[in-house]
Partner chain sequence: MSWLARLFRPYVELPPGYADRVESWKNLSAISEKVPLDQARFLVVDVETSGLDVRKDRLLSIGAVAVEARRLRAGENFESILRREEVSERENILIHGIGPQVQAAGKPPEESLMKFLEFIGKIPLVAFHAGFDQAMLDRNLRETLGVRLPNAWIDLAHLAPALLPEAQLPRAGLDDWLSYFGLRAHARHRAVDDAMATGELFLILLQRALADGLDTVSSLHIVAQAHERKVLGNGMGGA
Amino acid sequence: MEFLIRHAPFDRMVSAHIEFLAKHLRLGFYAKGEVVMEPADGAASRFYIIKQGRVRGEMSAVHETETILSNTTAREDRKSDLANDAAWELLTGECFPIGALLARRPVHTVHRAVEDSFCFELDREHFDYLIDQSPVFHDFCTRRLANLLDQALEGVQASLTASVSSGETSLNAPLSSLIRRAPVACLPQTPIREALLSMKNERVGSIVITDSKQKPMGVFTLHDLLDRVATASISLESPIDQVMTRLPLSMPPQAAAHEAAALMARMGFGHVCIVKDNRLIGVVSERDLFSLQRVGLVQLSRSITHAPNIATLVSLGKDIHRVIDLMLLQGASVTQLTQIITLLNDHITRRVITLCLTETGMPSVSFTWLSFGSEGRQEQTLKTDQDNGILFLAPDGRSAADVRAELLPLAQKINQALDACGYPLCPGHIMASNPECCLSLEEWKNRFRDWIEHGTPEHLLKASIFFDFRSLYGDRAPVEELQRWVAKRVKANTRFLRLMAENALRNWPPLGLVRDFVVESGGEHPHTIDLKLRGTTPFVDGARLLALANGISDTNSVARLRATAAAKAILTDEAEAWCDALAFIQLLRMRRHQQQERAGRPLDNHIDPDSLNELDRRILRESFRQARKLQTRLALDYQL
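For the form predicted together with its partner chain, what structure does this chain take on its own?
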């Protein structure tokens, strides 16, 4: 069955199961326009694989009348538009109707051949047998999108690995698998000289200081020797606990390597103690995690945090891209990647602010630096504009305008410095140096209240950027207060929620009825899809609305969807499928950015679907289908 082994998931099934399929599959032909299956057939009794051709799912008239609850004509019109839009297409190698077969129910849609098509079919009993026998097939049917994504990510890694030498550690591996040797440790009262001697004898760069029960108390590294012993003129006979770094990072052996990498990057430590039952069982260093790389995550974070001037930060910004390349290679997920990018960008922003403050001196009032948009959501890719602002608390006796006048020159300086570091100025002027984005807590509330109460299209557009805010520098408390305030206000205003829902339905995913994707027909980027506007925006908008409607103050889209599921407002399976779909589209964006960067071209979000391999095209279509599902859900919720 050469056809089967060329298509997922059959390409990964064992030969006995392929032979079982080959024995029981029947091939049917459907002329253009012919119905393959429909709701009236009753509980789905066959599993289909398209061998050749295209099959479209259309909402049947019966199903429409079932679901239309409203009686107004306008709504019905909208509803049938929606039903039309909800149609989708399946292509060669794709399977249906998995959901209906698993649930023993009729299909919801009429499945019709769009062109002359051949489909393999398998009787339900054989489908059930295969689900039962083949873990691969079971996995494919029950978590279809996630399964395809795993495969795609393997593919990304394989292609990247091919271009670099192998032997890299997978970042998904548990830490226990990275322990190379028994830990080198000593007691706190050990003289420094003796500790150094064991490090030399054991040829390690670090030693863990433990108590008599082997519980880690501190770490000492060769790097510390220079700073804390040699240059500080401490006697080598002093006990090691005087110079060790206290409270070392500890993680359990089953934690994943990427979690250790993230922790190291956040804390700026190069070593993590692996601790089981309060006892040290090993040490993992950054070098263990990134065995081949020249520029490490920790080293990079540290260099950023200690950069003496803007010029140094400018050059470090380029290293971020190299680290991301490497992490993609090592199998980090998109969520991890976007968070690491955000983390490093946060480091740069904080260092820029600190450097600017050193130059200008501290202002007389404390302030909090805010980030909005993708940075506020911690979903940054390598292409990112500035979206920031300032929140301050005006002290008694001073007007907000007065404080603003003091802060604006500083904000201006910071915006310019960030621009120099590779974060272009925001064309929409959503920057702290804009007086409208440098406000007191009361002013921010007033501004947001105005939007929530009036909800003009411009307000909605602004809300879609500003409501995804978080603090980056300075006091966090007033920002958290503002986040809670927004969540509460929006939740209480059904009119605004409805307007947001309308807004969230504006960017329909580009699934075509005639071709599999709708591409731009003209403009600057003909025959492409805008992965941001058409791909991630529907999810981001939907997640924001779901979160705010349920009083959730998270700003990250994945966190918003999961919190909404935890609040039982959506199903966990739905939430996970939407997170997966969003992650995949982000992955495509990041790959696109990497390629453009390597080629020295400006970064954009336009992708030609024909340039994708079959698996990626299929996942992208599935991801767009998930976006439609999310939007259909919102449309029903708000009766749009």
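It should be emphasised that the depicted structure is a prediction, and the values quoted were computed from it without experimental measurement. Rigid core here is just the name for the largest C-alpha set that superposes within 1.5 Å across the two forms. Positions refer to the first chain, counted from 1. What changes on going to the form predicted alone:
Glu115: CA moves 2 Å or more between the two forms after rigid-core fitting. Taking the rigid core as fixed, one finds a CA shift for Gly373 smaller than 2 Å between the two forms.
Relative to the superposed core, Arg104 undergoes a Cα shift of 2 Å or more between the two forms.
With the form predicted together with its partner chain in hand, show me what the form predicted alone looks like.
A single chain, with no partners or molecules, comes next.
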């Protein structure tokens, strides 16, 4: 029992279930090289917990390649490499084979002792009993990686409570749980004076205007009083509908708090009406969501969108780190955090563009500002540089070169302003101020067509950045057309897809066969792992390939994986495991950046695995194993 409670998930199980488990475990010994279990054994009949030693697993897909690959020397060498690369190891405290036990099937892997090893063993009937009786054990077995990720997020929240107040509402809570009182409302013909009196008596800063059936029609706030009544000399006897903000934000009661926060930040409003069956049942304000915060998400978003100059944006950019700390504390998921960071970065970019246009004047041709890379995927962390471009439609009588000559000085000004705001210039010059990134719609299509049809290594590298694009400013329609065009072209070109698969397999996760991680031996960051290059990139590359191969135009990696699963191209369980693994590595990157920011050090993506606690090391190992499973899937699909 002392051993069990040192490892997840047993450390969270109630004592009665731990006692049951301890009573029914028996200890088995496996000499170095001995097989613990293999597919030929039939349906899995035992649950194993490694007490001491290491157990190596070899992906069954590797054995299946014998029916796919020819007997040429080159292919045999590749098969051997794939077998070694796809292998993974389980260490002390880890369990297997959960999936096979749940599905009543044989294992898909050969489990072999790497060294003399001891394993606790539990018969399937007792495993089934524990699954049925222990909610913690059931959740772990059915949501293995997601369950461990939940624990990691809880650890992050606990570490933040010392420096940040823990009284805020969880951002995963439904909006219905935030309703503290009946909504203050009035009819549209109510005089402004009467509405203000209701606000005073109820001690609220806003009132919702509804029709006779309590359907929201508008909102009136104290800010509106100053802006639309006092300064405009409107009579207080005028009906409230003359000065209200029409079409208020509305959400159902089951919507999560983080969804309301994102909507308010995106639209710049401070209130959301909670509506059920078209009837107002409550109002949630920014204050309700961030009552104890010194910096609120909506407040920060509004400040960015109204910043009077670049200097103000520079100072506001620093508050993004504080908001992320607070959202971590409130229980926001990693996907929510990266989307919020991207949302705030989007606001800064749009405000920079607006300020630059105010100074230079509008060009004679409209344009769309594009984002590429992590911003295009909505997966930004706190360390990011610029990857952007411009798309335009050349009007009749003007050449693309002529339009480009007009837009490039503006693009240069915007890129420099973004650099001042903390978004460094791209070392590879993937920026709108580069003539190669300021193109008409037809020029973008021609460029992408050339990459798809020829597929040189340089083209593949560019595709990995440029194919993750979306619009940030300007007309979205030509961008959406280009996204559909790319998805259709790539899906139809099997040669290019195979080249993308080869490219995606060049960067295997750093799992070792002797040690649990392979770290950098020298250079600027010795004994570390690059969490971006070696961690998130395999998932990003794999998700992009799976999406494009199935004609999916989404750019976000999680959306790509889930859309691919919805198209029945991969299993849903596979997709969710890969999403969870990507989320954990992103969490580690974000934690690293927050720590470096507080210490006043430059941000990087390198982490020493020895600095992680046991739970984090375990989840990181499993995340890397999931990356290998994804890559092995691609290797088999494309016979590489």
